[in-house]
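Here we start with a single chain on its own, the form predicted on its own, put down as structure tokens.
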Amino acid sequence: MASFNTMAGCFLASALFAMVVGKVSNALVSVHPLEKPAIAVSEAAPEAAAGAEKAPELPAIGPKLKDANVDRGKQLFQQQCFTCHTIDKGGVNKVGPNQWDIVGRKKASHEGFSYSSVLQKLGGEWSYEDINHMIFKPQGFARGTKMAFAGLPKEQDRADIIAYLRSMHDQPLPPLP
């Protein structure tokens, strides 16, 4: 019974003790309401979340694609984009779209491939701007894309590949003046 008593005193004088530290931690320090929040909420943060980030400014393409190389083109297109796309006409879909016909082509219409809704959203047509941003930077052409490229960053590189794309096609969109 010593025993149990002993205990019971323990805990009580504990919880007295952690009381009268709270009672003096309280008399001690006094609390002051901020003036303003710590940390800002903006009302445009959702929305950011939800839709396309802007493209990353980039110089327009159209100069390169003058000077852009067909053969490379290919041989960068084999090397970067071949694992999860086909670029023959009436290839099937891998991992991603087959990219025949892709330069004039409506955004997210491949027949039988399941976009994403942010490519669904976009909207439009792909032009050679359009390829240069989203093969420079798919997440920052259309974030939430599906697309798990980290990128292109020479513009020489992507100037080549959209030549190819170019191409790749009955009747080709006429090159940039």
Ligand code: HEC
Contents of the next structure:
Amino acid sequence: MASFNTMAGCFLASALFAMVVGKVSNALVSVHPLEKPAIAVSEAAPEAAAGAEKAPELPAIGPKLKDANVDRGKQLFQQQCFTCHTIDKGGVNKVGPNQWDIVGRKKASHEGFSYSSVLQKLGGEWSYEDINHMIFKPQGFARGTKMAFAGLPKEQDRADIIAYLRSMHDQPLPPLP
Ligand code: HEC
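Structure of the form predicted together with heme C (HEC), given the form predicted on its own:
Below: every chain and molecule of the assembly, starting with the one above.
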């Protein structure tokens, strides 16, 4: 006749066995349903991350700078950017930081301006191409930036403005970075 202990032992053992089988079969079953969400998450991740995101459809601006019109760029800067940015050497920060020597300047580095954390995290210097992306669509390039500017869809406008920015420097960088 089985003692109570033996019966309890049997019961525990089979309960354990059932648990293990349950876990294993859960694991086996869940492999397939998990596959899709895991891929979807990794696809969404780059979009969710803040930081420099170049619009893939934007052609390089560098080759267009040679023929850009600096005077027109100056006019456009006054119409589009001057509300928020001065550009004279030593000029004050307004809503946005002063733009003197912006081409080649370390990002988010102008003295006395309080940059958003998004801009601080970009890293590197302002190349022609990065400025091109920034003024094409600030929220696309630096999601969460406090530069409240819709962007300049016309390539010629961006080329002329960037050519003007380039000229506002003690030693303008070569036209091609
Ligand atoms: C409505 C105000 C506003 C307008 C208009 C505007 N900006 Fe800005 N801009 C800002 C602000 C604010 C920042 C700082 C962004 C941050 O910290 O997130 C900024 C940052 C920048 C930076 C980065 C500066 C640095 O020191 O890293 C560049 C380059 C720039 N703007 C260029 C332009 C150009 C060129 C135009 C015109 C086509 C323009 N902006 C129009 C407000 C503006």
